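In structure tokens, the next block holds one chain alone, the form predicted on its own.
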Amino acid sequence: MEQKISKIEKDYSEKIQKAQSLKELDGIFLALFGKNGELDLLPKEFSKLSPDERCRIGPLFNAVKQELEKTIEVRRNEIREQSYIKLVDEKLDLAETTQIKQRQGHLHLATQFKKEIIDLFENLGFYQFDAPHVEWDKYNFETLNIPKDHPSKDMWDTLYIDTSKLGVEPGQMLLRTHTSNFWSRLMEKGQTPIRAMSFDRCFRYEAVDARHSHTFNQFEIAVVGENITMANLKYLSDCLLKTILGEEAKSRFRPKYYPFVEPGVGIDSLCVFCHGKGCKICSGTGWFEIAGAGMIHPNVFKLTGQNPKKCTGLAWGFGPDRILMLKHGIEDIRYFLEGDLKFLQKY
């Protein structure tokens, strides 16, 4: 065992001194101290030693381990100093040049789309209403027919605010998971009839990948008044789809559950790429889901102080980022937030 430890010390001391970059040193560090590193695995063999051998090997092992850690750190500092010396001789030429390509700024693709959608619904008589991003559980869940400990809360991966220093009960403050909090606030104020919309950001505890993000846009409308029906919902759906996807676009409704609407529907759009024949974009179905909607649940009217026998309403919401990905063939939703110039200049 002593020979094994001494060999590790000798071999890795040489490797450390020969390392020419921080990346090389990181590899050496992992080979020694990583999960399956040579020094990490050695203590597992100590149980086979006699008590006397353990008394002798233990201090030797610790001394070698500390010495190698110190040697790596010293070599790190040497490599850093060498890189700083090279930077001293570098020069930046700020002379004028005529080869710089002139760039003209423009609105972000998502902002362009937001303006297009808002203009459409303003022409239909809707007005904008913005609700808080940092919201109370009351407006994000309770007044939307999602009481405390209700199983439907599992539908949203919620980011809660630490309120331990604010004197607020845990779980009462959060980053809103949807834009639906805007219409529960309006209804509570008694501002009916309502023909309102919101195009803004939402937040969820999502595993970030090409199709999901913790921060995303959502567009939502709410209409509250008398004699509002599913026919109104169908008209607004087709109107929006024809505007953003072309005159050939049309929608279909499928039954779907949302706690704050009854009945609830998932809204599918006829695939604009294959015109319903089936392609890879729509997974061969000829349709793809773009929105969730429905008639506002009677319980929501009760919870916000409205009379469900006098009021009816509809709610309609979709993810603009997903629509833009389909419309422009964008493969990764993260492009919308990363500020990559190549992506921004393309649109």
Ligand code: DAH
The other form holds:
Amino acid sequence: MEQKISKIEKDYSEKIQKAQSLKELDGIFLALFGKNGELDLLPKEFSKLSPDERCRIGPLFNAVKQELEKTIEVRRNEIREQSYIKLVDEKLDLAETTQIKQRQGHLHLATQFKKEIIDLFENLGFYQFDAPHVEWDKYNFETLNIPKDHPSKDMWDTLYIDTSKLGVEPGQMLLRTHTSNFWSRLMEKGQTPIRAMSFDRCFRYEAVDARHSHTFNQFEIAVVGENITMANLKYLSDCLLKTILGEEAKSRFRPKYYPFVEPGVGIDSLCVFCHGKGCKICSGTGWFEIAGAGMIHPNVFKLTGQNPKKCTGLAWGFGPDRILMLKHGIEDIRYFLEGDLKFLQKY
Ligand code: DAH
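Coords for the form predicted together with ligand DAH, given the form predicted on its own:
Let's see the whole complex now, leading with the same chain.
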């Protein structure tokens, strides 16, 4: 029995010294003092001993028990101390974090561009007019000389609003396909003369890819008054292009059909990449279209209650997302809406 007790003492003292974690020590404690632990089972054998032996073994057993308990406690404190020292050694040097520059937000490329253009046109005497995104067919099409069921409506892939629960005839409410709705509204209100602009979102039922988005911006202007001519249109378009692309920017007017203008034109800019020689970006033509424009059609004056004999006007709808793509070599129009930080931080 004495040997057994000293063996336990020796083995467990070594184990305790070698233990590296509190968890390991807990295991050792249980193996000794837990239910069916070595020191828990041993006293059950004392009954087999003679009274003499019992007198010797009893105190020895108690001494070893206390000694092992104490050794565990001492080792426990050592381990605690070591892990504390480790923590202190690993302490974070927060001084470094003060050197990290705070990231600062900035305006989105499209918003910067909007500000620049709005500033320019405000200086030219234009005021901003916001028209609704959810619009009536009347202002998006009808008063713009695009009657119901007219084939020219197919020029716009329109997203219609389900009005079945609103008691509104189907096809009357839509997401505006262009910003031209702003001037049909202004004219119907009789607010002439007009020198107004809108830089805002439009929506179309598009198959989304690198060049097409269901949501995009347009910059539209309308000037209505007496003796407005194509020369005014050319002057304004040059002002805009030279501001965006620099003094050397060149543009041309090409006849193009839009139901609400006569004559209608497509405004092309000389390709900024190849300067007219023809490259991949301008599909070899040397030019790229940036706007639709023209002189407001007499029918639009009639439909909005104006006198076509007295009133003249010009309007254009310009694609700022497109020109930003060309100016900065942005390959995918979807970047404008995605909020990808890598893209946003670049501009
Ligand atoms: N609203 C036309 C479109 O989105 C663009 C346009 C063409 C606007 C001619 C105009 C204009 O003001 O005169 O396709």
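Because the structure is predicted, anything quoted here is derived from the model rather than measured. Positions refer to the first chain, counted from 1. For the two forms, the rigid core is made up of the largest set of C-alpha atoms that agree within 1.5 Å on superposition.
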Residue 124 C-alpha relocation of at least 2 Å between the two forms, rigid core basis
no
Please check if residue 245 moves between the two forms, taking a CA shift of 2 Å or more relative to the superposed core as movement.
no
Aligned on the rigid core, do the two forms place the Cα of residue 23 2 Å or more apart, comparing between the two forms?
yes
